[in-house]
Every structure is written in structure tokens, then in C-alpha cells.
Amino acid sequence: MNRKTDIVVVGSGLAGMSAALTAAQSGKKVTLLTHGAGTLAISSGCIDVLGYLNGVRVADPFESMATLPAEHPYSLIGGAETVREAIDWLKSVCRKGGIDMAHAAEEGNHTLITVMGTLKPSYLCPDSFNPDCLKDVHRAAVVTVENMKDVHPGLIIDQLHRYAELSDKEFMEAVLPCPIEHAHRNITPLDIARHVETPEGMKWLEKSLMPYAKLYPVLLLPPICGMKHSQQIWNQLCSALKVKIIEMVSIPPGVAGLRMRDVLKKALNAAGVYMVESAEVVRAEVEEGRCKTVHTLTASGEDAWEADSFIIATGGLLSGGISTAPGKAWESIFQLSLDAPADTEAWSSPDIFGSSFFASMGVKVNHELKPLNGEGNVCLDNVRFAGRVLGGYDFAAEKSGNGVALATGRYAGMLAGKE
């Protein structure tokens, strides 16, 4: 089957879905292939702007992005306040869809709290992660669930008391019972915050919380707040409860993350954007540099996506946008070839911190995010890529992923919109 459209948008992680909610809400005709969740079901639903910079940790983000080099992704699209329009129109779409997100008191970056109690980095995030409070008050409780799977208060409050800011704080450990019967394995934040939403689940933990909070002004939770109704819920709790409640940065499943793709979703339904799920892209077909279609194997078996223009964010090496082999490397769809040392012991460095080709290797494109040669010239006139399968940055290390994402998304659809 051959379908037509103005805008083939592959990928549904944040650059994904912010590039196909852009260019549909320019008055295109969209469609977003997918094949997978993408990668805000991992994640932490925070937009990590810029977090080090060779290393060093970065007081502000934007005044940082001035030193980056010319081939950075924010570089390539033009800086700080292309960064920061992205940023607000995120805020906009999730203020729409139920969630409100928080930058810090001051101009930089938050320091949020994970459950390996570590402190991360990261520019904006959900209210419900706001650690700013937690400066305020000298005692606190951080809190688990009966079985839930790595989220330990004793190694959590062991942790932050290492870190110089929290070192004369009080920590309280507090294990709710699990309110799920017969679990016959190691439950999960995600597992709870769906029984939040559920009434009994809600009763059940406003009523677990309420001794803790009548001790202590603060209380630290993994991401148990609810999933659809994260923000009301949270709202609900602080207010009955008369406490502020901080929810940490957990590992996978990412809560925070897939309650945020559930707002992009819903916004992507809204505006008009055909989405069609596990779906993989297996080719493309291209004449005289530009693609003209796109094929996708399903349980239903082959279809062509015929558009205009094209963008593609299918991620990085795990998530199967960067393809390798020993001595070379190459973007998945289109078969572009990457810059890839012959020696693959040169692809990654003896300082597991260090810079690696692993850890930046992707797509070289210009300033409009289209796809560069050898020679440096424009190989795919009507297709972009934004997000993890560019080249050009480190997102481990710079911690800069969901804003580069989020960032070259929203521009690739802005210019795909105007086409």
C-alpha cells in the first residue's frame, strides 16, 4: 500500500514527537512512524539542557552553549535561544496536557535527586521533581514501598549525606506496606503510580504518608505520583498532607517519562498527526538526492510512505538508527556513512568518562539538519534528522540528551513546516 503525505516523521522518542507536533501545527499533513515506545518510556521526563562541559559541571546552560564547538547540534541551529524557544513550547504543550514543568529558582540548572541518591543535573523538570524546598528545611523523610525494586532510603540518605549541600540534613528511612496483593516479584515505581490512580490506591497513600508528614516538612518519594493525573495528584497529596513532596529520578521504567509521552500523544492526536505504531522502516527510496518514499514492514506485511519531506530520529546505536560494523559505521535507513576510525579500539577511550566515537558518533548535516557528505555537501535535499543520531555531541557526558532532542526536533519541524 502506497499512502501520501506532507511530512513522514520516523521515530517517537522527544525529537520525534516534538518534530511531528511542530510541523502538524504548522497546517501539514503529518504522519509519525514508529517502531518502538522511543526512549521517553526510559527516561527521566526531565530536559537535561546542559549539564558539564568538558568535564566540569556548568553553572548555566546557556551562557555555556556560547563555547560550544561549530558542529554541536545547538550550535548548528543556532544557540541559547533557539534552545529556549523549544524549551517554552514544550512547557506550553505539557501545561495543556496536565503537567506543569518548573525551572529552577535561579538561573541554571536544578540539582534533582535520583533513587541511587546522586544529585543530577537538569534544566527543566515536572513540579512533583522540584528539589528546591528541600534547601529550606533541615529534616526529611525519603521514602520506599514494601518490595519495590531499587529504591533503598539507607543507601539513598547514605549517599546524599556525601554530597556538601545535604551533609548536615536529617533523613528519615520510611518503607509504606505494598498495597499490591500476592506481588509474586519485585515491584516497580510504575507499578505503584498506576495503583495511584485507581481510589483506593490514592487513599492508600495519602494514608501511608500521613504519619511521616505530621514529623517531617519534606518527603522524598521515587515517581509513585500517579501516571494520566500525576499533577493533580501531587497537587492532592501536598495539600491534604501539608508537606512538599519530591519525587526522585528513577531508573526504567521511566514514569515521569512515558507520563510525559502520553501528553505529547494526546497533542499529536489533537493536532491531526496519523501515527502509526510498530511499524519498522526497512528502506528508502531516493532519486536524484531527494527521497521520494519510505517503506515499513508490520505484522500486515509491507507499506510505502510517500511525503515531501522527511525527518528522521530513529536515535542512536541502541535504539538502532546508527548501525555498526568492525572498522565502520553508518545511519541505518539511508546507509550514510559515518566518520569511523578503522581501528575499532579507537572507537573507545580507556577513561570510561572520556570522549569516545561511541559516545558521539552520528549524522554530520548543516544548519538546516539535512544529511552531508563526504565533501560536505547535501546528500538528501528533503530529509532531516534530529535528536540521538546526529553527530557532532556527547549526550552521556555533556548531559544534554532530552535538549538536543527536544531542541533539533522542534526546529527540524519548524523548517519542514514552512516548506
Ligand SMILES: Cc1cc2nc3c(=O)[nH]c(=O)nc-3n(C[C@H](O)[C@H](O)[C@H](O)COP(=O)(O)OP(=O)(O)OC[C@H]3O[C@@H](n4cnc5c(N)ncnc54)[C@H](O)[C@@H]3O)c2cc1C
The other form holds:
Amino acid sequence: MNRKTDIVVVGSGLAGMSAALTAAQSGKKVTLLTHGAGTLAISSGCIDVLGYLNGVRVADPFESMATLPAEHPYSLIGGAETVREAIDWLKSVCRKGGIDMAHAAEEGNHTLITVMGTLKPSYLCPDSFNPDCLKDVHRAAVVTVENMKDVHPGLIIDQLHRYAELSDKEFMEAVLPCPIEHAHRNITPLDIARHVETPEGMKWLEKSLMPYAKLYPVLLLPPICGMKHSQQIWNQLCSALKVKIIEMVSIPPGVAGLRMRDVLKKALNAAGVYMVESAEVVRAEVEEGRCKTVHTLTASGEDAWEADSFIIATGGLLSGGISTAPGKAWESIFQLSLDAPADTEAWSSPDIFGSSFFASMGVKVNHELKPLNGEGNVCLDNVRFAGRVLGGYDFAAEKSGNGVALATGRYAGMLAGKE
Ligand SMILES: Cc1cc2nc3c(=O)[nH]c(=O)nc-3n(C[C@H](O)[C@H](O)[C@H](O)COP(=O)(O)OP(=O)(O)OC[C@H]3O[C@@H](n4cnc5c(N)ncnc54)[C@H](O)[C@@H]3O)c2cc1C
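Can you switch from the form predicted alone and show the form predicted in complex with this ligand instead?
Let's see the whole complex now, leading with the same chain.
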């Protein structure tokens, strides 16, 4: 079957969903093809814009953007102004979907608290993760749920006390009884967050937190304050218990990433985007430097999708956007070569956050996010790339993952929407 739309977007991570929604909001008919859920679904749902530059923590991510190399995705799309616009846009999409996102009170990044007891810089987070209220208090309880995997208050407190800014705080361990009987495995914050969506789950959480709320002005919780109604649930708990609640960033599955993905999926649906899930793009037909169709493989067979333009937001190695074999690396759909050093040993650096091919491999693009060949010329005129499939940056070392995905996805959607 051959179907035609204005724009086909491939990938439903933050980059693909931002691109598809932006293009649809500009009046285009958009189809979104996706194989899996992307890393947003397992991430914290916080938007890291730029946390570190050359290993040094940045004070203001937008000011620091001006010093990034020319091939960095932020530099290519116009820097701070474009990124700020994308952030404001995402905030408004989330607000409409029921999640309020918070900037740091002062210029610069938040210092989020993780369930590993580490502090993590991030620019934008859901209100419930905003740690600012901890600055004004001396005492807080660190809460877990009996049998919860990977959330251990004793460990969290020991780790937090290593930070100078928290060393004088008095933290107390709190373990809530497990509300899920006969769990066949250790429970995760996601299990509890889903339970808290039910009336009995909400009642359980409020009642279990009550004794600690009487003793401590701030409660640090794993992300368990609901799923679809998390903002309402968090507001309701804070006001019923008369405390400030801070949700901590959990390891995957990061509940807040799923909350945001749910909001974006609803927005895509409302904007008329035709989303096809479990559809893997396996090949593309290209004629004279233009992509004509991409082909998907689903349980029901192969389909061809024709469009005027295409946005490829297929992620990195983890999501399948990039493929590798000894001595070579390539973009998976169009087989664009990624200039890998022939000696695979040279791909990595002994320093885990050191600069290396492995950390920043991806498609080279121009300022319109169109791919470039070895001579630096555009090789696919109606195709744009966005998000982690792009080269020229190292999201893990910089802490810029969702920031680049959002800003380049939005930018690709805006450019395609104007054509
Ligand atoms: C565990 C983890 C936690 C993270 N936490 C944070 C965080 O807290 N803050 C932050 O800012 N960043 C975080 N990051 C980084 C950030 O999540 C990513 O850099 C960013 O979300 C990448 O988004 P993307 O849309 O480009 O790619 P992805 O999210 O990887 O999405 C790629 C999409 O393309 C689809 N796809 C791939 N190939 C095909 C194909 N052939 N056909 C159809 N579909 C295809 C995939 O199924 C997926 O839907 C985290 C990353 C990981 C792995």
C-alpha cells in the first residue's frame, strides 16, 4: 500500500514528537512512523539543555551556548534564541496537557536530586521535581516504599551529605508500607505511581506520608505521585499534608518521562498527526538526491509512505538510528557513512566522559539539518535529521540530551512546515 502525506517523521522520541507536532501545528498533514517508544519513555522527563562544557559545570546554559563549536547542533540551528523558543513551546504544550514545568528560580540550571543521592544539573523540570524549597529548610525526610527497587534512603542520605550545600541538612529515613500485595517482583516507582492514580492508592499515600509530614517541612519521594494526573495529585498532597514534596529523579523507568510522552501523544492526536506504532522503517527510495518513499515493516507486511519531505529522528545506537560494525558506522535508513576511524580501538577514550568518536558519532548536517556528504554538500534535499541521530555533540558528557532533541526536532518541524 502506498500512502501520501506532506511530511513523514520517523521516530517517536522527544525529537520526532516535537518535529511532528510543530509541523502539524503549521497546517501540514503529518505521518509519524515509529518502531519503539524512544528514550523519553525511560528518562527523567527533565530537559537538560547544557550542564557541562569541557568537563566544567556551566552557570548559565544559554550564555555558554555561544562558546560551542560551529558543528554543535545548537550552533547550527541559531543558538540560544532558537533553543529558548523551543523550551517555551514545550512548556506551553505540557501546561495544556496538565504538567507545569519549572525553570530554576535563579538564572541557570536546577540541581535535581536523584535516587542515587547525586545532584544533577538540568534546565527544566516538572514542578514536582523542583528542589528550590530545600534551600530554605534545615530538615527533610527521604522516603521510599517497602520492597522498592533502587531507592534506599540510607544510601541517598550518605551520598547527599557529601555535597557541601547539603552537608548541614538533617535528613531522616522513611519507609512506607508497600500497598501492592503479592508483588511477584521488586516494585518500581512506576508501579506505585500507577497505583496512586486510583482512589485507594491516593488515600494510601496521603495516610502513609501524614506522620512524616507532621515532623518535616519537606519530603523527598521517588517519582510516585501518579501518572496521568501527576500535577493534580502532587498539588493535592502538598496542600492536604501542608508540606513541600520533591520527587527525585529515578533510574529507568523514569516515571516523569512517561508522563511527558503521554502528554505529547495526546497533543499529536489532537493536532491530527497520524501515528503508526510498531512500524520499523527498513528502507528508503531515493531519486536524484530526493527521498520519494520510506518503507515500513509491520506485523501486517510492508507499506510505502510517500511525502514531500521527511524528518528522521531515529535516535542513536540504543534506538537503532545508528548502526555499527567493526571499523564502520552508518545512519541506519539511508546508510549514510559516519566517518568512523578504521581502528575501532580509537573510537573510545580512556576517560569515560572524554571526547571520542563513539560519544559524538552521528549524521553531519547543515544549518537546515539536511545531511551532508563527504564533500560537505547536501546529499538528500528533502530530508532533515533531528535529535540523537545527529553528530557533533556528546549528550552524556554535556548533559544536553533532551535539550538537543527538543530544539532540533522543533526546528526541523518549523522548517519543513514552511515549505
Ligand atoms: C536512560 C536514559 C536516561 C536519560 N535521561 C535524560 C534526562 O534525564 N534528561 C535529558 O535531557 N536527557 C536524558 N537522556 C538523553 C535523552 O533521553 C536523549 O538524548 C534524547 O531523548 C534523544 O531523543 P531522540 O528523539 O533523538 O531519540 P530516541 O529517544 O532515541 O528516539 C528514537 C526513536 O526512533 C525510533 N526508531 C529508530 N529507528 C527506527 C526505524 N528504523 N523505524 C522506525 N522508528 C525507528 C525509536 O523506536 C524511537 O522511537 C537519557 C538517555 C537515556 C538512555
